[in-house]
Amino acid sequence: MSERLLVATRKGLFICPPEGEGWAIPTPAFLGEPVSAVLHDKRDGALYAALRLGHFGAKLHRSEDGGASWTEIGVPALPKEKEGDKPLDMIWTLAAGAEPGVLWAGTLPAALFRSADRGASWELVRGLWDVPERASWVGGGYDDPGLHSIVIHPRDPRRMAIAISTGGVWLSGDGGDSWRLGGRGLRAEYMPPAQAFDPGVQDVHLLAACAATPEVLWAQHHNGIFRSTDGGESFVEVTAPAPSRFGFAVAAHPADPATAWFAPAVKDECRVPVAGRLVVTRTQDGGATLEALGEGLPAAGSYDLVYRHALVVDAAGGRLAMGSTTGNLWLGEAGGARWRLLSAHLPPIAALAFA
């Protein structure tokens, strides 16, 4: 074990270090305040914190010393171009680019920035903001509707792919200067038949690429589990996944394109594990099969829930990490066949990263 995992949760930002098999737990950073998405640069060793503070409004720290230190940098700001227009709520991911200082954010209401001078300010992608469809978009666990999943090409950083609650899959191949909706294929069974498939209504709750074979992305999706092998062009749905279609996060092999895990859940108004067991499942076969893995993980009366960004695999691919919102954090070894709770008594957790 020599990675450290960066736990963002509602009262702290814990940067773990490895101890022994597993991660010693510090006390937080940012003790008592909300962390909605950190980020570790591995160009140059630099980590960012997105802090919601709600009546403070949303705040972005950088760390150059691993969390030793933290300086306030740079907020994106939402324009106001009408009467009603909402300011920014949170960061809610974070990215970074492969130029050289430049770093993505989405953000809720959804919006995609881009910085090129590692966070010290931000411009809001016009291309994305100003196309039509932005009117139709609408909230799916929040009131507004919100940018989670940026996804860039590793060999074409002008390729990217985004995903929006509720908005669909947005691609671009410009690096962003210009956007057109993806998602052929996906399917919304909340939504009338002769619009079901309209991908501009489709709730995607996170994308997820395998790093590898970059073309091949992973959508867990209000209703299902979807796959597209064309960097997000078209989807096909992995039919009847057990025990549960529903959930948040998902987390793609790097490696391998056929492997993917995500952590079922009940369905939207009731989020908690299926029968209060809770899995996480694997498949490894492209979608073909799902399999349950709970050794390790709560068999009975369990109600957590894992949101978008808390479920995350090693570079490797063989050990994950996994957080709730009741406050437990496991360790996932032999790519999630057994699992170790390293705590149960951290606050809600909203994102983990392998640092």
Second form
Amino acid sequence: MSERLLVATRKGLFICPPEGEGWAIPTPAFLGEPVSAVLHDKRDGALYAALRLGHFGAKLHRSEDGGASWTEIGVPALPKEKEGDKPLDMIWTLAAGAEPGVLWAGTLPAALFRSADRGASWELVRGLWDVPERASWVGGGYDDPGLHSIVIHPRDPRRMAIAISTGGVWLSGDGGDSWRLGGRGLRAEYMPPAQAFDPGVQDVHLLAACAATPEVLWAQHHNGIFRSTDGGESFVEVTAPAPSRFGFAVAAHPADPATAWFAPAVKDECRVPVAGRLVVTRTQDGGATLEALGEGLPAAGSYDLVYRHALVVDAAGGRLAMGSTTGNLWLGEAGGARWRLLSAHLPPIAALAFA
Amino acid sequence: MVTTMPRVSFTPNLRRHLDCPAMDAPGDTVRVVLEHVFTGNPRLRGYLLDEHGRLRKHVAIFVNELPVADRAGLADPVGEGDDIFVFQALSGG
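Okay, that's the form predicted alone, but what's the structure of the form predicted together with the partner chain?
Below, the chain from earlier opens the complete complex, with every other chain and molecule after it.
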């Protein structure tokens, strides 16, 4: 194993080097500061860390030397067009674009930003900001709606999909200039029956694509698991996933479009593992069936919640990593069949990435 | 006649992120004084103010012993010899 593991937590960013069959846990960068998103840009090796400083606002830092030193760069600025428009609260997700130097950022409150200069400056993506439906977006877990998922088609980067809690799945075919609602078939049981299938009210918690077959998208939604085979235009619900339908995270297998992993919790108003037993669920048949994988995970007495960006799979599809709000970090071997605790003493974990 | 510009000083917690020694700066409102400070330290602006120009929710500014009244416009008057203190409000965990 040669990849590092980036662990973004409530109190710093751990850049964990490989050690034996796992990772060492070093002293974090940004000790004491909440890290809300992290990106390893494979094109040039740069690392990006988004901070959500409690007093002084959201910041973004870049490292050119693997995390030994960091430089503060630009942050997105939300427009103020009417009274009540709020400033940036946090950068929730970062993605590398296709063109040289291009980065994308999804924020809370919900907006999409593009940088053409490796994050030195950011431009609001007007085509999404100006959709009329934005007026009806609402907060999910946070008071404001947030944009947490950016999926870029690996072979045609003009095709993009994003997801908003709560504002549905949006698709672009022109590199972000224009956007339209996707997500037909998503079902919101928290809405009156007549609006349950309104694509604009859907609370997708995370959207993840199969890298090799990027038309296949998995959605862990507020009240279910859904799969798309047409790039997010439409979704089919995975029926009766056990032990629950609720969760935040989903990891899509990079090569096998039928395989994905989830981290279920009881339900929205009780965000803990079902019966105290922490499991990762896996489907290998496109969602027809799910199996609960618990070997090496707590069998009882677990209150771990896995945030949406805290379950990841490596580029080969065989090794996973998972972190919880309780500060537990696990390595999943053999496609999640066996788990091993790497640390039980970390701060609450917001996001993970292989680098 | 000797005039004394307002003096601005900053919570030590800001120094975790950037250098911001106490300094004298001209101006007759908190906004004007801070704009002078930002001219020499542009990165500081985003730590104290949001992108809409408003004082960040968890930052507090006092003129002598009184918190500023105008957190959006920072139009609170300051005069010669006044002390402007930039603190962080008590919050977090």
